[in-house]
Structures are given as C-alpha cells and as structure tokens.
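First, one chain by itself: the form predicted on its own, in structure tokens.
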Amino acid sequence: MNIENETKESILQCDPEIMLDKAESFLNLMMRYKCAIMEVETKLNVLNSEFSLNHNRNPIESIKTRLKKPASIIEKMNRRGFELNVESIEENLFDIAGIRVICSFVDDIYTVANLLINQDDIKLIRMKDYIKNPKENGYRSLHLIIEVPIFLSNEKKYMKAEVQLRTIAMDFWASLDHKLRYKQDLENPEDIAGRLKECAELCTDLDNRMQDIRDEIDKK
C-alpha cells in the first residue's frame, strides 16, 4: 500500500469523524517529514564522506530511517489527549521523522552529533544522553531532537526530526530488548529484565574495550 492510501485509510479507520480533506492535509504533512528525513540523511552521508577523506575511516557504519505510521501518530495523539490536526501534530510530536545512526565507536557518536548540530541551518531543540546516563533497564543511546530546513517549490520550512546515535553493540542490544520485552505472558519478567540489564553492561564493556584498542592503535 502506498503512503497516500495508508494515510487516508488509517485516519478514517481510527477516527470516522475526520473527513478526507483532513487526510489530504495529513498526507502533505507526512510528505514534509519524509523530506526532513532525506535532508538529514544527506547531511550525515556528506559528513561521513568528508570524515573518511580526512581521517581514512568512516565514523558511521549505517543509517536507518523510518517515518512514523499514521495509525501510530493518531494513537499517540489520542493517548496524550492532544487535538488531532496538523498544527497540533507538528507542535506535540517530535519523533515522526526518525533517523538512527550506527557508529563504530562511542566517541564517533559525539563527533557525528557535534558535526551535525554545528551546521548553521540545524536547530538543536533537545538532547538526551542515555550513554552517560543510561536508562534503568540498561538502554544507551544519544537522542537529538533537531529542526532541519526543507525546500519546497514555494517555501522553506523547518521540520522536526529525531536522531538517535548508537554503537553497533548498543543497537544490537536495543533491538533484541524491544523484541523480547513485547512478548506476551512472560512467566518471569523480572528475571528476564535483570538478565537483559546484565547484557547491556556487557555491551558497555565491549564498547569501552574496543574504544581503548582503537585509541592505542591510533597512537602508534
């Protein structure tokens, strides 16, 4: 199903009172968020290429992007009690456009983040450092909420996007944690949570050891 049909069907199914003309406005909003993703991804690819030329290595292993599904947007807006219209969505939801940056080493995360937010057309809205201050369950990542300009046929508009930066180990742990935690009818959830946190600590140790090895090699 293409994005136009998915958007219209999702809106009409989740709230029958919303008419098709509002679905068209929502569709336009989703297009703009998609453009924001492309802008950020392009910037990251350029920074990665330049860093590779100057330092003979790439700080970014891969980039993953996702556009939040219309049904998820509607559900989140309803759950939080926000009015369901384009203006309210833009004002209250910051994670519709999502970019996940997988880096080789922990210091690469901060290097890439700084290079990105120091660009003169990027506006940093919020930063949450779950690497220096991990969540209780062991989750680690650097989260940025930014505004990036998109250039349409008749206007320049700033759109919000969420950028998550992780190492390979952090991303591996977070992906498996998400899959395991959403299993239904677990008999021993506390035990599983404890073991997952131990795995997070092992991933942290691995990241630190790999960073130390790279630093030692770079000194020679």
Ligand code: 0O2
Second form
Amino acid sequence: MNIENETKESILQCDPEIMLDKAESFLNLMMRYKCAIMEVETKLNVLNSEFSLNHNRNPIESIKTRLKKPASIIEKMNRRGFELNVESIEENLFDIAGIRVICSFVDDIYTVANLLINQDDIKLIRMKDYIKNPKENGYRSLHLIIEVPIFLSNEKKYMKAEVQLRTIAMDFWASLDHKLRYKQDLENPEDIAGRLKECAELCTDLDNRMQDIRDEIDKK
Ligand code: 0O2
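Show the form predicted together with the named molecule, please, because up to now only the form predicted on its own has appeared in this conversation.
So here's everything in the complex, that chain up top.
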C-alpha cells in the first residue's frame, strides 16, 4: 500500500468526531491562507496604483493567485516525508498561498519586490533569485517566501505565502514549460529540453532589449 492509500485508510478508520474536527481545522487553515492571498494582493494593487499615479505607467501587468489543492498538499507532504496533519502542513509547506506577479520590465520585478518586503508588517523568510541565477533548464523568476499578518475576529496570525515575480516573457516560457513537462511520453526529451533552454535564452534577450528601450525613452 502506498503512503497516500495508507493516509486515506487511516482517515476512513477514524472516529467520525475526530474526522470532523480535523476537517474543520483543515478548512480553517485554508481560509487563513485565502485571507493571506487577499492581503498580499491588496498590497500589490496599492503599490501599482501609487506607482501608476507617480510614474504614469503600471509596473504590474497582472496578478494571478492560487490556493494549493488538497490533493497537491497531500502529495507534497508525502513526497517530502512529513507527517500529515494541520500543524505539520502549516509548518512545512510554504507555497499553499501562491501569488504570481507579472511585471512589465525586469527592473520592475525588483522594485515591486523591495517595496513589498520593506513594508513593516511583512517578514521575508526566503528569497530565491532565479533571474540572476537561472535554473539549469532556463527557468527564471524571483521567488519570495513571506509572512503576512491576517486579522481575524480574536487574533492576529502570520501566514506564509509564496510570491513569484516574473516578466511577461518569463511567464510565457514558464507556462509552456509547465505544460510540456506533463507530457511524459516524449520520444526525444533531451532535444526538447535543449530547445526549451534556447527559447529561455531568447526570452532573456527580449527582456534585456525591452528594458534598454524603456531606459532610453525614460532618459528623454
Ligand atoms: P505549482 O503548481 O506551480 O505550485 P518549495 O516548493 O518552495 O518547497 P522548491 O522546489 O525549492 O521548494 O521551490 P522553488 O524552486 O522555489 O520552486 C517552486 C515553484 O516554482 C514551482 O511550484 C513552480 O511554480 C515554479 N518553478 C520552479 N521551477 C520551475 C521550472 O523549471 N519550470 C516551471 N514552469 N516552473 C518552475 P510547483 O510546486 O512545481 O507547482
């Protein structure tokens, strides 16, 4: 029996009251992550509006958010060998609340990220800069793990969220890479990986050229 089946089995054997209690705690946890997403999204929208007023353009093109699905949570907890309970999920998974910020230019990514993490109620837990240090396959994005406070009726709780910041070109590449990675039956995976990496390099070049054009226009 695999771990996922064992987990399902142990849940099925559980006392219904304990099960209800666990389900309630899980729903409560998901509600808190949803609130964290709303808080971060509002902060980003505020920054975008202010920037737009002062500089006559939006550094953020769009924001996408997602709450990790229960099946993906279980899969990741099992894969990493963590005990499957609400406390352990909250302690060990940092990407249940996910916010993806698509920026116009590469320097906007760092501007938005710095403005966000310098807010006095935000705690920066970890930053991974896959723009300065792209992954071997060509993936580029700036990843932040932050903690943001949410205010409930009788408590203030810090919740973790993952913020991924990318340009439109980085997002275009990552979306197609993600789709292609699900296709397991490729005849020539190495060739595909090589061509995807070339495309990533083209995206980097495109981002740099667009940034240069904007810098030149801004100088005038
Ligand atoms: P989903 O469905 O996008 O959420 P962590 O997951 O943070 O505990 P890790 O592996 O160090 O640990 O995280 P990392 O490197 O910060 O990257 C996690 C997320 O970045 C992934 O989430 C993807 O969203 C994105 N990502 C990382 N590498 C790649 C890549 O090569 N291609 C693409 N398209 N996206 C990538 P998940 O969990 O895979 O899924």
